[in-house]
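Shown next as structure tokens: one chain only, the form predicted alone.
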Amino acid sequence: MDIDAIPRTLPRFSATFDPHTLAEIRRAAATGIYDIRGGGTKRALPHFDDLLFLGASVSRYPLEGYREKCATDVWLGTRFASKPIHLKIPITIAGMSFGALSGQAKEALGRGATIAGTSTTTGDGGMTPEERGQSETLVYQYLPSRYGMNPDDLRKADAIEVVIGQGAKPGGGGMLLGQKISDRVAAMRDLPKGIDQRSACRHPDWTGPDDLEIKIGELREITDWEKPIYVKIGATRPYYDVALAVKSGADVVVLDGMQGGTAATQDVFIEHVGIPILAAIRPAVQALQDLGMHRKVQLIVSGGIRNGADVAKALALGADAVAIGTAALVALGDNDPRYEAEYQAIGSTAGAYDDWQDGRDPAGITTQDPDLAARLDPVAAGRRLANYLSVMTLEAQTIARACGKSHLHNLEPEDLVALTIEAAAMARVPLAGTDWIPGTGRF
């Protein structure tokens, strides 16, 4: 064999310019349109995952699973409602529009939330009769598009949330393709149908916490101090916008990391714009503590939240709750295989989400297409949500229990460790294996 004609070095693909950042390039020099999808960021972020729990052992009392018990409930809105909410789980469904989902996936989130004891939240774009119908507890969006806002529904609310800001897209509006508005959802937002929509990124009539303290109270008045008024913000930088939003007289703080979903936007806005969750909680937790607000003012905290661990951690970081998007459309039904030659006819597959954005999902969730639509049995779905937020809780009890906790809000961060710097430094928690946090200066 010739020595000399064998590579010194075989070809390998810049870490830089990866398969898929050329394929990008080459597709924006080819169309002049950026990319536009739906989900949450792709990209791997420090997690509930690179956190772990210190069970009891000798220097703790563990809980006896079967016979004491490890209670789940929680009040929110308890600063200034008159009719605050009391849920049976921490577990809330976060707010997905009638326009991004099809009626018969808001009706099925109604329907598992009322069973497993917990609310469900409008989206943008208004209330339906199906979803207030089904929903025992209901939470309203006030968002910056006003898209189907009236007087009458605030008041069928149970909460209003004001949406500030959205963790896929934190200082940006979203967007509803064309395919997806059909003629009731053209009605009910007062849009032309068939037309691409995109929403405000900001609310027309105020510019500042001021004016969100006056809107807040008009937002009382029209529905007589009885609601909870909730705020709804994307992290980024979350100690001065919770600390404003308790300042503006919220009764809730919703916050939602980079991992959470939206019905589509600019790819490269779901990349590069926003904090993990991991990262916003604890100077959340922090701000309402320098004001002496923490658990009086409740915390909601979404984005990426999958399994009961990830319920019992951020519960441990100081959150009261927890809302999922994403992974309660899966639990619907939604990314299931036995579509896969469906998503593949569509150029996607099972699992890549954020692909179907422009309504034909396959699973009939996040579509408009009647024939899709009625693939969804709302009723069975119902069900399926409620076992999954059944089994969310169990877990989360599991683990309180082995940590020694009565309630799930007993958890604390003294409970957890960190397996990587970076999780440590976010969580700020002890890295496992010694006393060290960094950015602290404790070691």
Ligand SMILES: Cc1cc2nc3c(=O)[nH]c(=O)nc-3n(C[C@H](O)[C@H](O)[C@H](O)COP(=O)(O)O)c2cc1C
Given for the second form:
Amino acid sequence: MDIDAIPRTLPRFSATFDPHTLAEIRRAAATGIYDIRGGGTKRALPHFDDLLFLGASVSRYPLEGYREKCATDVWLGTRFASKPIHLKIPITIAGMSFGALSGQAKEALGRGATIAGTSTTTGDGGMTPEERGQSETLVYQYLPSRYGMNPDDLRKADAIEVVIGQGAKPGGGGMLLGQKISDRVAAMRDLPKGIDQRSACRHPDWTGPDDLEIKIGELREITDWEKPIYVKIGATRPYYDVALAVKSGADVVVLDGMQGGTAATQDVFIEHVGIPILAAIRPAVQALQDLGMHRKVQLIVSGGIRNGADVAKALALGADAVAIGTAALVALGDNDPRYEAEYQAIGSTAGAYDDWQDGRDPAGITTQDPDLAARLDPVAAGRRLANYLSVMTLEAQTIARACGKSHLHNLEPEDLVALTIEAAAMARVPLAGTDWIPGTGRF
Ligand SMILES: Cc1cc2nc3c(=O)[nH]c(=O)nc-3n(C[C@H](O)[C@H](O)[C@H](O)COP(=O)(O)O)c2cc1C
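So that was the form predicted alone. Now I'd like the form predicted together with the named molecule, please.
So here's everything in the complex, that chain up top.
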């Protein structure tokens, strides 16, 4: 028998050395440069899609959508601040810097958030008059880089967010490449124009929770104990980090999972450091519960939130609110297929464009080029964001009513099951059709 004549189907590529990996090795060999990009993780990770709601049936009673209310509001900063924040919806806009984003994009975020009754947040680059002017509720980031830090702006803000880290790069600092350091960005950050900027990965004023407590005390004094103080952390060891943020005096903890977007960092950081938000929420809530602080110190979670189902699931796991970054940019018009030819001209395609560090965004959002930025109409883009926030809220309400809840915050882990063993272990809800929650209960 002629063995060679027997037809065979050989696997074409190795799963380990797949075509992308091979291309990356060749790219690294040719250039000697690691890949920097924007966006969040690209590979599939355990996420909210791995959870399902158990709608009401005989054993639970649903609410009638057209007659029975399902409230959506949230208070943030009720622990110490004399002026806590009251939002109409539990979906906030995450911190994204002027520098990473155009002035028009920042203005549009403020407009959209204000129409929807929620807050927006400054970023690693200070507060612009456009965003303060258009944002009814503006959170001011206080960052390791101290770029754009101004005590007057602390007083102009409605809340202050002390940034320890981001989900896309916990343990790393911000990056803004020279292409995006325009005259205005350079002046705000006190940097030379056109030179790559890499922010500090840790704050110079503290080394641990004791010093952080002193810093938070200073921020409260500067702002007359009026403003809520948030502490933002990238998800890595959420139980301990949340407990220490509470010990340091935070009114609100912002927990950002590894799927979270960034304007620019090393690809290896985005894909390999931190844990998915799905795995981080329950330990964070557990820390708050163990300290008797759940719902007293509010928890905002972020990292890959896309729709009302994600919002409802995050809240059911114990969060008080969510924050969105990437999805808000898409709602403004980022990666819009109408710019397909231009995305192709810069080596990308609509829907996959993530070279936000390059500053050549045809949609006028992640750029400082005045001609490109002028393409974004902040009024129309703000309206799109408001529509999107409204749809997310309606979707979350639909789910909550189906589970018999008169407020989004009444959703609870008991309303959820998991589709995979991994998600069941991470979210600490039973695998669908079983009463099995894998895991040891230790964090
Ligand atoms: C363009 C862009 C710029 C960002 N800039 C900052 C920043 O200046 N400070 C910060 O704490 N986080 C920054 N982030 C992270 C967001 O605040 C947030 O944690 C993240 O976008 C949430 O994940 P999502 O994009 O999947 O919604 C940025 C994110 C994006 C997409």
